[in-house]
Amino acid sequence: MPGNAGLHAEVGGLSIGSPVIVASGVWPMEPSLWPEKALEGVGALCSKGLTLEPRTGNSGKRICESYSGLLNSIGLQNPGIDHFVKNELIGLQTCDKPVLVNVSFESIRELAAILEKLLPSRSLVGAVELNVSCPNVSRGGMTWGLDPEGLEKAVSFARKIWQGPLWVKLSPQTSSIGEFSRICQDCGAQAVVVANTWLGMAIDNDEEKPFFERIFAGLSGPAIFPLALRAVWEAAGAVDIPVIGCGGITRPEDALSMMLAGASAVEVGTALFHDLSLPAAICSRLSAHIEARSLGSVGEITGRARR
C-alpha cells in the first residue's frame, strides 16, 4: 500500500492536506457524531447549505433510492446562519481541516446579510462556497445558476463583500458549463465546483402520482459521474481558476479520472453514506499513481488527460 507523500494542494485560495473534500448536505456539523477515524484522508469539510433564516425544508417524502443513485428533495433545512455560527463553525475546528460555508439565497440583500455575518468569523472559515445550484427551492438555488446576468450579479456582489476563498458551485443544468464557468472567473472567483445534483423524478406506482410533492428532485450517486466528469471536462477548458470535480464519485478511480480531465480536487458526497473509508481510498489510490508516473505533487495529474 503506498503512502500519501505528495497530497498537499493549494487549490482555490486554500491550502488543504488532500484533494478530497466532503461536500455539501452530507456530513453532522456536530463532531460528536462523527465516526472514529471517518475523516482519515478528507482535506475539508463543506458546511450543509446555509441560508439567512432557518428552513424547515421540503414537506412530504424527501429521498428515493434509483438503480444507481439517490433522489433527494431536502429543501435546504438548515438552522441558519446565526444558528450556525454561534454553535458550529467553532466546533468544526477541531477537526482540524479548512472548513468550506456553502451559502444559498433568494436576493443580493439576503446574500449580503449572509456574509456580513460571515465576517467576524473570517478566519475560521476556509472558503464560502456559494450555492447557484441547488434544484430543490422555488426560489434562489439554481435560479441564480442557470441565468448568466443573475450569476453576473451574484459573484461579483460576494466579490466586494468577502475578501477570503470564494467558490462557486455551478448548475449541471446550464446551457454551458464552460461560459458559466468563465463568468465566475471573470466575477473574482477562486474556483468553481462541477457541479451539483442533476434534475430527476420518480413515480409511486401504487399512488398513481410523483413521489415528490415538488416533483423533480436532485439526483446523485453514481449514475451521474460520467455526466459530471463531462462537465468537469469542458469546464477545466474554458477557465484558468481550478475546477473542483463533483457528481458520483463512488470509487478512487472514479476521482483520479476527474482531475485526469481537469479537477484540481474533488467533492465526495452520497457514497459516504454508505462508505466512510472512501477518502482514504481515494488518497491511496492518487499517490500511487504518483509514483507509478514518477510525479512530484498530486497537482501534476491534474488535466493530463487532456495532453
Contents of the next structure:
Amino acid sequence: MPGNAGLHAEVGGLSIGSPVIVASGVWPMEPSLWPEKALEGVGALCSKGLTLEPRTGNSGKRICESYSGLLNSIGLQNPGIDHFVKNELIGLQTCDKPVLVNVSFESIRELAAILEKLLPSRSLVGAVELNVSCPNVSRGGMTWGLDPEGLEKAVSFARKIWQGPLWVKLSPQTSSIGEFSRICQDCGAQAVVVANTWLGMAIDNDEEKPFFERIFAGLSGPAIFPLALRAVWEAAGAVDIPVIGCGGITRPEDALSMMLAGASAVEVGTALFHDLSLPAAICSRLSAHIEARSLGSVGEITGRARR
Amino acid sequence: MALNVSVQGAETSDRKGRIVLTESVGRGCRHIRVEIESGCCRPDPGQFFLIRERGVFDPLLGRPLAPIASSNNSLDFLFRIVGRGTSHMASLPPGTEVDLRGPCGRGFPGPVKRRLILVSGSLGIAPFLDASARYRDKMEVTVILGVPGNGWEEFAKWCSSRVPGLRITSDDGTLGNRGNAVEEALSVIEPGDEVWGCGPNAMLRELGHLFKIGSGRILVSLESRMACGIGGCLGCSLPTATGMKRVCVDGPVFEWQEIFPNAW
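Switch from the form predicted alone to the form predicted together with the partner chain and print that structure.
Below is the whole assembly, all chains and molecules, this chain first.
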C-alpha cells in the first residue's frame, strides 16, 4: 500500500499489514468470487462462522433492512469444518494475508473436535476467532458469551488445545463487556473482538407475526456504531490484551474513532455490502492521522482519546 | 476490476453513476437511466446491479435491479415502488449521484437455436425488454406480459412501445387477453421451444405446465432480498434440488427443475 506508511501492526499474536480486518460472515470463501482489488487495504480476512457439522442455515427470510441498519438471521450456514479444512481454508490463502477462522460451537465436545481438526493446518490459520454467541446446550441453551462460567470454560478449554493465536468475539448482549473481556484475558485469549451483532427484531405488520422465523436477528450497520464504540471503550479500559473494534464502521472516520477509543485493529462487515473500497480508504485515513500527529505507527493511535 | 462471477464474462465491481433520466410509467413504476462514470460493459439479460444513492446510509442497501437496456456508458432500469428503498429511488431527480455494484450473477444465456418464449409477470418484464431488443433479429422471440389489469394501461402501453408484438394478458380481461401469462404461453408454445420466465414465484412455478406439452429448457429468474451481491453474506441463499444456492452469484437465473424439484 504505497503512501500508507506505518500501518503494520502486531495484534493478538498476529502480524498484519494493516489494522483492517474483514469480519466473519460477509466475504465469499471462494476466491473466484472476489472482485479484484477489493481486498486492498485489508490486513486479514476472517472466514464464515464454522461448525463441526455442515449447516444449511435458517429457513425463511434471512435479511431485513432497518433504519441505517441490517438485521440478519443467516443461521451459520457453512460447509462444516472438515470441508472447510480440505477446501476453503486452502483457497482463502490466495488472499496472501492472515486468515482468521471463526469457530462456533454448542458444546465443549464440539469445540474440541473443531480445534483438533484445525490443528494439522495450523500454519494456514492466522488466528482462531471463537464465536461465543451460540447457545451452550449443557446450560439449557444459554449463550456461551453471556454466562461467565460458560465463557471461562470455553476459552480455557480452547487455550489448552489451540496453541496458535486465540481471539474471542464477544457478544454485545453481555451485562458487562469489561468483565467478560477480562475473563477472556485471564483464560489466555490474546485479543477480544468487541463485538458481534446486536439482537433485534422486526415484525411483519401485514402478517401480524415476527418477520424472522427465529424471531430475533442480529443488527449490524451504521445504526450500531455508537453502541459498539462505547463497548470498545469499556473493554479497552478493562484489559491489557488488544481489543478489536467491530460494529457499524461505515466511514474511515469511524475506524479512526474506534482506534482512538482503544481498539488495536478494526473489523468491517456490513459496510462492504456497498463499498468495497472502504478498507483502503480507512488505511489512507489512518496514515493521514499518523502523519498529522507525527506518530511512529498505527499502534500509537490506539487509545489516544483516553489520555 | 476483473471478476469471474458471471459465466458470461462481465465484471462485477463497484461503479459510480449519475441519474440522467427518470420518468413515471404508471402504477408506481419508474424508468430511470444512469450514466456510468467509467463506462460500462454490457451485462447479459437477467444480470443485475445493486443500486443506491451515493453517500446515503438510510436506506442502507442497494436495490437489485436488472437493466432493461444498456449502452457503453449507461444503464436503464425499471422498478416499482414497493418499500422504502424503491420509494427513495423514485424520488431522486436527474443529476443524483448513485453507486452501483454489478453486473452481478448469472444471467440468461445468449441467443438459442430454438424458438424463445419469454414469460413475464408485471415488472418481471425488465430483463426481457433487453433480451428481446438484442435477440429479435437473430431468432424468433415471443414476449408475454401478464398484468393484473385495470390501472396498468400506461405500463402496458409503455412496454408495448418497446417490444413489437408484445402479447399482453390481464387477470380481469381489461388489457389484452383475459388470463395469466402462463396460460398465454400455453396457447403459443410448440414442442422444443425454450422458455424463460421472470415474475412472481407462483407464476414461475406454474411454468412447469409447459413441460407437459414438450417445452424444451425452462429458465427462471428469481427475485430475492440480498445484501452483498457477491456471494458472501448468504442473505439470499435458498434450498434447491442441488443444495443451498445463492441467488446473487449462483443465479438469479436457474433451471426450473432446480428451483421447483417437487412441483410435479
